[in-house]
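Have a look below at one chain only, the form predicted alone, in structure tokens format.
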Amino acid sequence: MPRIEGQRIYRAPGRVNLIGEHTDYNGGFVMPAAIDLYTQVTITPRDDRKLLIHSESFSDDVEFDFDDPHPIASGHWSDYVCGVAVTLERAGFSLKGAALEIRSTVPIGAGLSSSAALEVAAGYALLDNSAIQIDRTELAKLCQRAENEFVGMRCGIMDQFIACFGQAGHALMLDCRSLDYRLLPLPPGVRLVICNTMIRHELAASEYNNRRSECEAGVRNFAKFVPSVSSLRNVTLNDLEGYGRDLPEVIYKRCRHVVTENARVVEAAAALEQSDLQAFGDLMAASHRSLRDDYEVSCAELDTMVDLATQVEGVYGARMTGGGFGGCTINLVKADRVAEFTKDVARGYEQATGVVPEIYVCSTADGVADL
């Protein structure tokens, strides 16, 4: 179908994070890679100052004003854009109205950041549709913003700058204080297979924000002998062990996750270096366990998963991935063994649970870009 004069075409992609799991809005480090599922986001210039979106994944369109004075959240799947829009006008930032048409092939509620998709490639949509160029750093921390302030998820950073900085053949390791980053190339022979249990516990939403506010009341503690602590990334072992003792055992736990899961990360990151995947395994699996028994996210589900992956041969390391509480598994598997894990895995876990898994089969990719 020809393209309608001055119309673009945008797409993100999503993400999976092979470790570093609840440590981004704590300051900490992450490692995702950008995965070659993504939302696009086709837009048509507008003479006005209103948007009109539509998704082909729902039925109902949606019209916002730029110019309206109190925009309010409505809970809303629009939320994701609407909060972009407004945030960037709220930065400074003057757009142009625009018909959105989006699609996307990420799956929506696997903890594959298909809300970030959705805001990074609708921002950088709407920026170029008003001739606005910006750092892609900027873009992400107003993605995010957006997420934060608008739609009410208190989110880091991780899945909005991942979306904007992915490289094909890579994971990125992020400093989710500094925003530093290193591109760190995965050896060739290995995939990454994404395992979707396909539940979706309701308490998602409300026990991520929970856990922040976990985490927060730690970062009180520990300041209270460490003045320089502003985060759990400041908190070294030492410290947890010295003085987080008289902490209650549940705020003890969350801080242990987040203090441990950032020094895998940086052990993990010198592991790829190296090309040495069976130390990442390593370290995925402690990832898991940490995220299991200290920071009480996982669930029978995703356990159930990793434990059928870990015995199919081939398999280099399994562990939940996202926010928890249902989704999807990351595991890095041999090529060579990649249709023989997928089908174990999902037999496997039909069996044990009565649910038809999905298996995603992917490939990292580059960030947000125009088509």
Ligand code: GLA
Given for the second form:
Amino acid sequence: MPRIEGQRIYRAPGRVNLIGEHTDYNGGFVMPAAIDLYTQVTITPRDDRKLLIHSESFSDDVEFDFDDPHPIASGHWSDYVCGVAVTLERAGFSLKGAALEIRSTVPIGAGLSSSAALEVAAGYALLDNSAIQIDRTELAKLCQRAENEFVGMRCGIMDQFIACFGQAGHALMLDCRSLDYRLLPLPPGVRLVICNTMIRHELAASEYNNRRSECEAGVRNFAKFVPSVSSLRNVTLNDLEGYGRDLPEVIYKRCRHVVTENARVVEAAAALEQSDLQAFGDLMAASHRSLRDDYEVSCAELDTMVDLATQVEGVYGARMTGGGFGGCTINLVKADRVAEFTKDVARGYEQATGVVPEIYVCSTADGVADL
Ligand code: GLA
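In place of the form predicted alone, the structure of the form predicted in complex with ligand GLA is requested.
The complete assembly is shown below, putting the previous chain first.
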């Protein structure tokens, strides 16, 4: 289709997290990769201060006024876009009106960050449409703030950050305390295969916020003994053993997950740099067990998917990815075994659950861009 004058197209990727789950909002380490599933925003300038938002995936259009004095979230998909617009305006950026056409290949609610892809693509488009330049770190932070404050999901920075900074051929190791990052090349001969359980449990959002509160309770405990502790990132295994014993069992387990998971990400980065995929895969397995038993964010369908994958030859590692309570697993699979993997896991999962899974053999991708 020919473009209308002034029309621009932007896209931001979904992501998969290789390791480092529920560590971002604890100031810890994560290792996501951007994937070649995208949310695309076509923007056409308007002369007023209104946003007209249309998505190919939903029938209802939305109109939003930048000058609305009391914008509130409505539980609608468009909250992600309006939230970014409100947050940018509150940060002092004066936006110009526009019509937005949204289309996406990132499955919604599957834990592959469709919301961050939408926030980042829309934010980037709105800023560019208003001739405003900001750096990507600031964009990621503002999109996270939109989700925290406007949508009400207390997510960390991982998803928005990778949607901004992803690079094809690489995973990205991010220190969520300093926001320093390192790009880690993925060795040839291995594929990232994502298995979608097609299940999304209702508890996902409320339990996510509960986990955050439990971690905060853990921090308050350790800070009594070690005053420099302001997040679980500063808590060592020794602190956990020494000062965690009187914690309620649940809080202790949440803290143990975060502390051990941070250590696993550091080890996994070293393993990747040495192309030691076996060691990397073992760390993925340990991460899954910790998320299942200590953090309690897995579910029967995710555990089944991981168990099935682990039985297939040529799989280095498998684990749940993202927030949990359904969604996807990430599997590190030898390139020449991918076809068999896909067939075996799909058949096994359908037999066990009666649900036909979707399986994506992904390539890594670049962060948000102007097309
Ligand atoms: C969701 C959140 C992220 C992160 C993960 C869990 O994807 O948006 O910030 O906390 O869950 O690792």
